[in-house]
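In structure tokens, the next block holds one chain alone, the form predicted on its own.
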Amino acid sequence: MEKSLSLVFAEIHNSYPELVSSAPGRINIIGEHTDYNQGYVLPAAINLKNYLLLSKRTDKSVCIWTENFKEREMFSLQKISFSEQNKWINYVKGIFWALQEEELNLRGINGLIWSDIPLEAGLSSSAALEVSIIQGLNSLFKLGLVPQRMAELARKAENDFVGVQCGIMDQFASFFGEKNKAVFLDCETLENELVPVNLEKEDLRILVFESGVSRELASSDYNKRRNESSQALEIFKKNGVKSYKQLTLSLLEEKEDEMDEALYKRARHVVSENGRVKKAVEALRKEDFRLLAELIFRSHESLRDDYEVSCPELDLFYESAREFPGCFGARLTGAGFGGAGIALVKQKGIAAFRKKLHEEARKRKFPSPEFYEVKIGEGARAYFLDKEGKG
């Protein structure tokens, strides 16, 4: 695959690439909307990746070709500005911008991007793009950045340049994921632990459900939820609670009458979801997939009722999964308001589960869903190529 991309690179740029950088998308087993609330998450890297082939230029220009969209973009490092026309290039520009903010010495590059991560499917294609770029630049220009710092800078690019107020979960999982392991991450301290995910014990597969309902991460609804959860925490900070990890459901209930209903519900989701993540880690350690299933189902209920980020199509996914005997948990994943869901399904039941969802979507005149079966894979990698663009 890299060989064929090297040939495309040569056709576009009239030279061979010097380096290939790759970064995976991610699934999030549980822990939704807790990352930017400095809580606990349990993501895993997947086997679908974003690839970046690149070589140095002698000037300050960046010339990028995306093989997926068959588009070329060019910009100068001396004037990096947000693009209203092609949104994908802003993730590239954002990384260069963040590195220059660190006063790191960069030159221009020629690059080629290709990804097999489905867009708008809740698999964090944007973070994979960011991580592949910063990993590639770090290796090509010998910047000396460690993975955690690169994850932080990639998040900075998305927050402050692209304008999406995400947490660090996606970028962190893309760097630190390992095959058949989830990353138990404290998003406040960045303390983390790899937790084995032995799906083979129950012959389970990871199925991603793409609802067909588009959603825009930078939308006002997403940022509104972030602001609401932040406002709710401020109420408790007056009582000495520093973070959601210190807030308990009992303390929250004591203050219910003093809070706006929406803020109370947002806080209840974050507190309960943090608890579900910790219980899910224990369930995986004990290989108790029935407990894990119940935690995942409850996560969706909380996202639907308390955080209010679901939609009828994702609720149909959850309801169908609840009734399906071969499903070990299902919920919406990602920002919500459309997009995707994730389910753990017995391999022998996947075809029947997909058929059931197609039939139910058709009955309700919902968009026809798409499905992706993914595996838990490795984190970001980069390696140099020879003069003919071969590994």
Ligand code: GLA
Given for the second form:
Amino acid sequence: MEKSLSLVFAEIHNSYPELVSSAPGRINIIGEHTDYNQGYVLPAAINLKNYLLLSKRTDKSVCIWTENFKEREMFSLQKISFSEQNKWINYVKGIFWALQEEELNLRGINGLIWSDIPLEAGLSSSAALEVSIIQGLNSLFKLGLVPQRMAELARKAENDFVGVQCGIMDQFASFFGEKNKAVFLDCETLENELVPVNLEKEDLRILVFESGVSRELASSDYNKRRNESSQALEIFKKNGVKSYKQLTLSLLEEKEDEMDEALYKRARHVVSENGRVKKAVEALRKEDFRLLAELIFRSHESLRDDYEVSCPELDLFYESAREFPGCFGARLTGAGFGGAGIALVKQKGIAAFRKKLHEEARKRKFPSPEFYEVKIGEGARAYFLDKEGKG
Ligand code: GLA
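Switch from the form predicted on its own to the form predicted in complex with this ligand and give that structure.
Now the complete complex, all chains and molecules, led by this one.
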């Protein structure tokens, strides 16, 4: 595939690329809305990736072609400004901006982007784009940044340039994922551990459910939840609780009467979800997929009732999945408010599962859902090409 992309690159830029940088999207097994609350998450990189082919320029211009949208964008490193028209280029600009903030000396590049990650499907196509760019620039210009620092800078680009207040989960998973392993990450310390995911044992597949309800991550709802959960924690800081990881459900219950109901529920989600992530790690280690299923279903219930980020379409997905014998857990994933869900489903039951969900959606006059089957794949990689753009 790099070979044919190299040819497209050569047509667009009149020379062959020097380097390929690829970065995967991710699924999140469990641990939703816990990353920016300095809690635990359990994502995994997937086999769908964003590719960036690039070469150095002698000036300070960046010229990028997207093979998905068949569009070209150009900007100067001397003046990086937010684009109102073209959403995707802001992720590219944001990375250059973040690297320049670090006072790293960059030159311009010619680039080509291509991705097979479905957009707006809760698979973090934007983090994969950021990661492929920062990793590509790091290799091409020998910047000497380690993956953890690159993940932090990619997040900074998204927070402070693109304007989405996301946590570190997506960028981290894209860098640190490995085939058939999930990344158990403590978002406070960034300590992490790879946990084997042996889905073959139960012949399970990972199914992504796209509800068809569009969600705007940059919208105020996500940021509102961030504020609510940090406000709730403030109440406990007076009692010496420094982070959500130190807050227990019993401590929370003691304060219930003094707290605003919404803040109480937001905090309860974060505390209970942190607990579920730790239990899910144990369940995976013991290959106890029944327990894992229950934790995943409970995560949805908590996101629906306490964090209040679900919607009728995602609730219907969860309810239908709960009743389906071959389903080992289903829940909304990503920010919520529409968007996607994931389910672990027995291979033999997939066709029936999809049929059932289509029927239920039709009955309720909901948008017809789309499904993607994904596998747990390797993390980001970069390698140099020869003079003719071959790997
Ligand atoms: C989005 C963000 C992540 C995370 C999830 C919710 O996907 O990009 O950082 O906060 O929402 O878990």
